[in-house]
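A lone chain, given as structure tokens: the form predicted alone.
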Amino acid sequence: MALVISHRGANRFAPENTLPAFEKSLALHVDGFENDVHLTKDGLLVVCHDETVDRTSNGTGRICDHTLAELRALDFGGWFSAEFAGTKIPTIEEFFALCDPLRVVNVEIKEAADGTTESAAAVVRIAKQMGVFHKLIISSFDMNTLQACLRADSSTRICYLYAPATSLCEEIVDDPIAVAKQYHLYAYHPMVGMVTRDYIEECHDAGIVVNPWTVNQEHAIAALKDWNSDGVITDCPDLAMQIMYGA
């Protein structure tokens, strides 16, 4: 049975990557959360997809150019609906505090604007401090970031995100097992359109987990269930829960 992992929380019910979106996911009894993190100017981790706040708040500019206090002064919910006006950007600590009921916690680390990888060690350290490291998987499109996670703790479960334009895509298509061994990957997180039953079986035979994204259509969710995908990362956790569990 594929685990249902809500993409940026239940983002069709509440503003993405906010505490209300993750709380709604919990109400749907999902198996896991997926989020995105960035470092602030003062070196703290906040949950947000974009490197700027322009799309999801009433502010402007890059997250890395703002302190946490400056970011917390912004409204990250009003763009979604008046009901969520005044919603604050979450810290990773606030996010992890919601994760106790979950089976898996997927933190996606975005590549830093300056190319540094200090977010990696911070995610690992805070996950340990908050008792969720055993549930943690870290995904990224940036292999340097994933390797920095392993340097922070060699037992970190790292997952490579990829799509057709991603740097290692051709190598993975040619030989996913060799790439996984080379970089010590726990899982692949491929764009859903690139996944086949044979690909999942090949990865499973080598002990590699597969969690495709972003799986929103009923037929795709049902197919991945039939193909024994390990998880589905979805914007439609309510639909996915119904298909997976009859919930």
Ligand code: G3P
Contents of the next structure:
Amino acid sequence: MALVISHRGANRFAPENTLPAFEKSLALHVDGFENDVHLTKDGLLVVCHDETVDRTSNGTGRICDHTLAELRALDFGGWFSAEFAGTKIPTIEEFFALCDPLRVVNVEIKEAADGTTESAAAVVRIAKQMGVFHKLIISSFDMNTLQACLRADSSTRICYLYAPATSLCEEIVDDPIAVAKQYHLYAYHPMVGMVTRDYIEECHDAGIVVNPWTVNQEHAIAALKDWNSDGVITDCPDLAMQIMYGA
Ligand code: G3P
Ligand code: CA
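Would you mind generating the form predicted together with ligand G3P now that we have the form predicted alone?
Now the full complex is given, and it begins with the chain already shown.
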């Protein structure tokens, strides 16, 4: 049975990466959430996919150029529908506060514009403070960020995200086990089109977890269930719950 991990919350029911989207996921009884985090100008972590607020709010500019107070003044729901107008950008603390019923909490750390990795230690510290570290997995396309997580706490479960254009992709396709060992990976989070039954088996034989993204098609969800994928990161948590659990 693959864990159903709701990508940016239930983003087809409510604006992505907002508290209503995560609350809707909880109502669907998903196993886990996936989010994306960035550091604000004043060094706080907020939940948002893009580096800028342009697409998902009524503001403009980079998150790292705004303070939390400035970001909280923006509307992160009106772009989605009038029902969600006035929705605020969540802090990571607000996000973690919803995670009690979950089995897994996937924080994706987006690479900072200046290449610094300070958000890594902050995610680990806040997860511990809020009692969710034991269910936390941290993913990133940036290996430096993942290694910074391990420096913050060597028991952090780090997951490398990759697609064909990702820097380590060729090496992983060549020898996923060697790369995982070299970087002390807990999991791979591959783009779903790159995943095969044999790849999952090979990873499992080496003790490596596999959580593909973004798995939205019925046949792909069913195949990953059949192939014993550990999780599916999906925009369709309702469909995935039905396929996994008949819910
Ligand atoms: O975590 C998987 C997936 O979210 C990675 O891509 O762009 O949706 O963050 P993106
Ligand atoms: Ca993501």
